[in-house]
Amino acid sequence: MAASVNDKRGREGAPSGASPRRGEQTRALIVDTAVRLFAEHGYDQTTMRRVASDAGVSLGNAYYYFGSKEHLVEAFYDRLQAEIRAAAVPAIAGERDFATRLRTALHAAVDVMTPYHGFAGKLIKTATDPASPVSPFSEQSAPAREASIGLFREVVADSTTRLDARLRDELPELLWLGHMGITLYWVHDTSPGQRRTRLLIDRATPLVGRLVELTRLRVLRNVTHEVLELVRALRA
């Protein structure tokens, strides 16, 4: 119908071939397929064949978008950073008291990350290959972990806890840090329910609250300040 050929002409300025928004919307359909995919067979199980064929597209086509399986891995990384965001930024929005702060955002993470527990293993194996761009310590990861860190840098903003100047700047990272180690036992954690994981928060981060106060004792501010400058050494 003469119609639908008027429905192709692209709105931007390029009129030469196809519309420039059909491959930004075969990538999404294909990480849409990719990620239901993982949830509900897991990683091993969900192959790159059958992410294409589901999602309507030729395997050649699929690996055009994304250069390996673990490309799509990072896409779903990507998604989950932006779901834990949505749902931890809300939920801390009226409290003030870091400690609490801190753990209501750590189980916001741990609720919006339950459903893949079962893929997660391999996730983090990918994540863990320094070679991979999935690692969350690579130079590709950067946008990803700027805004992971970004969520502990408003948990200790809104805080009314009082802090060492110096430790201010340096403890969303710390924090952020904490939650890969967090992340980490989560995966390996097979109590029924993860109900480990949420142990460890609740009782975690009072004491984290704790030592963070502890840190302005003047038998305490000299260490504290040297693993600071370690953590800055270690960076730089």
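Please give the corresponding structure for the form predicted on its own, as opposed to the form predicted in complex with the DNA shown earlier.
Here we give the lone chain, stripped of any partners or molecules.
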């Protein structure tokens, strides 16, 4: 694990003689090309050489920006989370009901992910491998994961729902785990426009909202704390 941050996340900047703007355009082009090839041919069958060729850049240039295929996927994760945040934050602004904020944020995520449904289906076998660097639970995926948890932190923080203080601290990560479950369902959802996933969000979020409110009751508070202690133990 002696690699630098740039080695892990792909090299910043641009080759000598290229402007920063041109460098960002090249990075985006390489990522777009990789996503298309992953969707068409699968993750394992897509090579850096093929990505470079289809993007119209040299193999050395492709490796300058991204040290491996895994770095390409991580760059895609980062971009996806930025797009989800850009869609979700304005949509939940002014809304204070927790369940409504959660439902709106989850729908915004599905809206952003929809164009990549085919790509996700090809990537899922690799992404669900616990040893894979492109797993959403991997160290390499930490920036995208933290960005997603950060969005759920905002969903919780700006709602009017009264929460147990200990639950408030842990809830954003628990919501992210729920989001991962919904995403996995979405990947396998073959209904038109992933209609069943939308139904799942619409039906599940009011239930989550009620459960969260119920945890304030004295009779459930101890149980809630025991569950949170279990979560912490599993995390450790």
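Numbering follows the first chain given and starts at 1. Bear in mind that the values here come from a model prediction, so they are computed numbers and not experimental data.
Rigid-part assignment between these two forms: R49 and E95 are grouped in different parts by superposition fit.
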